[in-house]
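The chain below stands alone, shown as structure tokens; this is the form predicted alone.
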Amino acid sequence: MSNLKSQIRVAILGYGNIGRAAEEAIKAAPDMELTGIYHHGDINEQMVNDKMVNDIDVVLVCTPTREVQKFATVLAARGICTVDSFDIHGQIWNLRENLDAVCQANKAVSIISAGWDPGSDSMIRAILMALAPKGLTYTNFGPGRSMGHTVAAKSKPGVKNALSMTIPLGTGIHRRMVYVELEEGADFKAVEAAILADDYFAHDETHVIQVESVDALNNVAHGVNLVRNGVSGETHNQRFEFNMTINNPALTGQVMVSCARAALRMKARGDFGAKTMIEIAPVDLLPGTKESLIKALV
């Protein structure tokens, strides 16, 4: 850890909500310098010069989830460090298996997924099925206002301003509950009928509503609730729970620079790749020396 720059060197690529949010967990950090800020449209392969590249260490992808990997790629290529929130859980492997190969071409750490869910969570279900390998997690998201599904429903053609809400059922079991504000002569129907099929909302109970304004229902708190129920060698009934409530955006915001360090302690190391939160060593998140975060943490 001793090889990590005094002040790391950090852009933000995004400037919606997480990235406004990342903006200001850097200027809280001890460690880090914000060094730019890059609205969309403004990295490509040719912007992506020697000037940046020797002015920046990691840059955050804040984009929308489905533009993550174009972005990343292009950074990664020139053996820029990035770290991005991309949120579907049944496309993370995908992901990370075609930036790795970019990132292990060009010596780069990509930590994908760097969120709260998946990401931190994440973690924490790797622990529980550490503490207890047999048995089953559940994990329950909010009620609260979730950005990935918000951006995707925003997407759909007539829809002028959008929120979608989870409300948890239990179990891991959730119902979507999306506003919408249409466009004038837009048709709902086939509004509605674009958002149940995007995969965001295909695989649960989902609920589309218009509405007059979306601003007076906008929120961005959200939260989980985490349970494993499971076995410890062969005694049974072990029980672990895990509750926050949350600001979606900024701690989705503080998640990612943390990671940002981990990246930069990582390329340090030779570890080169892409890589989700259950890879990395938590004491590589956080500020200090290894000698000082082991003898007050352990």
Contents of the next structure:
Protein chains: 2
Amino acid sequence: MSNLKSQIRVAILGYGNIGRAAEEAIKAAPDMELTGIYHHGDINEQMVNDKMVNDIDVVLVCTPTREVQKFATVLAARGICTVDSFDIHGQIWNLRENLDAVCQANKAVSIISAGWDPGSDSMIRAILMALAPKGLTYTNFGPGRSMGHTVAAKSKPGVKNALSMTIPLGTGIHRRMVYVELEEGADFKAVEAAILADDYFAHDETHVIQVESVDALNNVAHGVNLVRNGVSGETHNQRFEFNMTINNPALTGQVMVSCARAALRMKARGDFGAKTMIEIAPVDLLPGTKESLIKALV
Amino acid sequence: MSNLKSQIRVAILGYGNIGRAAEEAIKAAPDMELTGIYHHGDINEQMVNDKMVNDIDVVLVCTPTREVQKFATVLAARGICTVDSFDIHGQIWNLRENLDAVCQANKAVSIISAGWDPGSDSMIRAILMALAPKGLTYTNFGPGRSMGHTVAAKSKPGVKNALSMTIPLGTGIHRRMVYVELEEGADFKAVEAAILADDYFAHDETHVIQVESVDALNNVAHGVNLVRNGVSGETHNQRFEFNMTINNPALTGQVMVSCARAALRMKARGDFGAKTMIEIAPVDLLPGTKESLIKALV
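Form predicted alone done; form predicted together with another copy of the chain now:
Once more the chain from above appears, this time first in line as the rest of the complex follows.
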């Protein structure tokens, strides 16, 4: 790793799946150096204040999503840029409002909800709306594990381990395939009924399947099929489709690292504040000069 | 159409297929009014200077691509924003450099090469590179008419009319299907040989087919299949695909109109200069407030 002063100095706060993936993406980036990894369990807001603000340009906040705001706020208040992958869709605007004020006052940039959905999918949805302003967009997820649904299934009495897979059925409708490993003596029919009655599952087609080992099914693959059929001007039936099949934490970590670069570029231009990914120009996500990128990509 | 002062006042310069499509997109936009249509054949640079600079926020330059620079330069020199769909890939950086200086000096914004390729495809390519920095991207075009190849085929002696269709074969390789309508007494074999020897066709699989009427084949449909298989961090085989099947001029006109909005937003922020679409934040392409757009799209 180079120690050139022009390298972006990046720290990681939180070292789970996403933090580890972000570490790999930082090491692969030609313009970044990793200055530190802080385990989420080892640190609190005061320690962030005391220990993390020297020689760091940007912190990737890879903590559980509900702890993003407190850490990002402490860092932004010290003028440190942050990137997070906050993923509670209904609370994104609130987070942006709260962090924006802190960033503006302290000349920092916080890129929020920087994953693949919310995140890069949001950029695709915005672009497709610009290409065909009237029409319908459907985002179909999977096949892949849903964390929220998996946690809900695991919470039922008698469940030792569970995995809820999201299966896309088109037009934004999803099937839930729930694999459960039972505790000794547990009644499968009772577990199945408890899962089907849970609000997480009650509105979707859900199948509960008993397995010997949930661990044997472990796979971080995920996918997206995002479709829009819309109208450009007065012309109907303009059809667009974006597909991906990806390793989930690897993509999330990579998106955060690309956004760390954008945060520094925006800060250098005096464009302070909290930003979602639809507020980022794609060129700012990439290493290299505008000249080389425009010549290669436009 | 509203005359509210907050409406963006847009004029069209050049009234061919793209100009007409742009007119439809302006009329469909909730935040724009069309202030004038100037036929390219009726106007020169002096007349632009005399007639077009009052009560216009942005001009869509829908002239032939080789005349974009002279008109955009005159307009930018008067502080008027412009949007064009300049499409000679190898000359885009040059156009940007030349226009950028004029824009910076006169507090204007010119969005250049704002179509679908170059244009929105460029944004997708940039985003996919940010998601998986190492790997290969292939842009496959068609099925659809290639203007450049059609003009080359039409130029051959004995050809009354021609149509060159681009057929995607994957990995950026294309087949050319050339439909020719011959002048009376022309020799098909000679026409075929002349087309196959042309540098436009010599490097691709090309089939020349004689038809009674080229007009009977007329269709402005086009398509894109853009694929990337790349590496996020250290994780290989991250797969992405963007597809569209569209009406070509309708999409180009719509993209230009969405970019007109972005030009005005960037000008309002003092972010002057010539910009390609990878330098635009997707949110700036869309009507409405940031709050409503972030809540709907992120």
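Please read these numbers as outputs of a predicted model, since none were measured by experiment. Positions refer to the first chain, counted from 1.
Look at 91, 198, 142, 122: the residue sitting at the hinge between these two forms, where one rigid part turns on the other, is 142.
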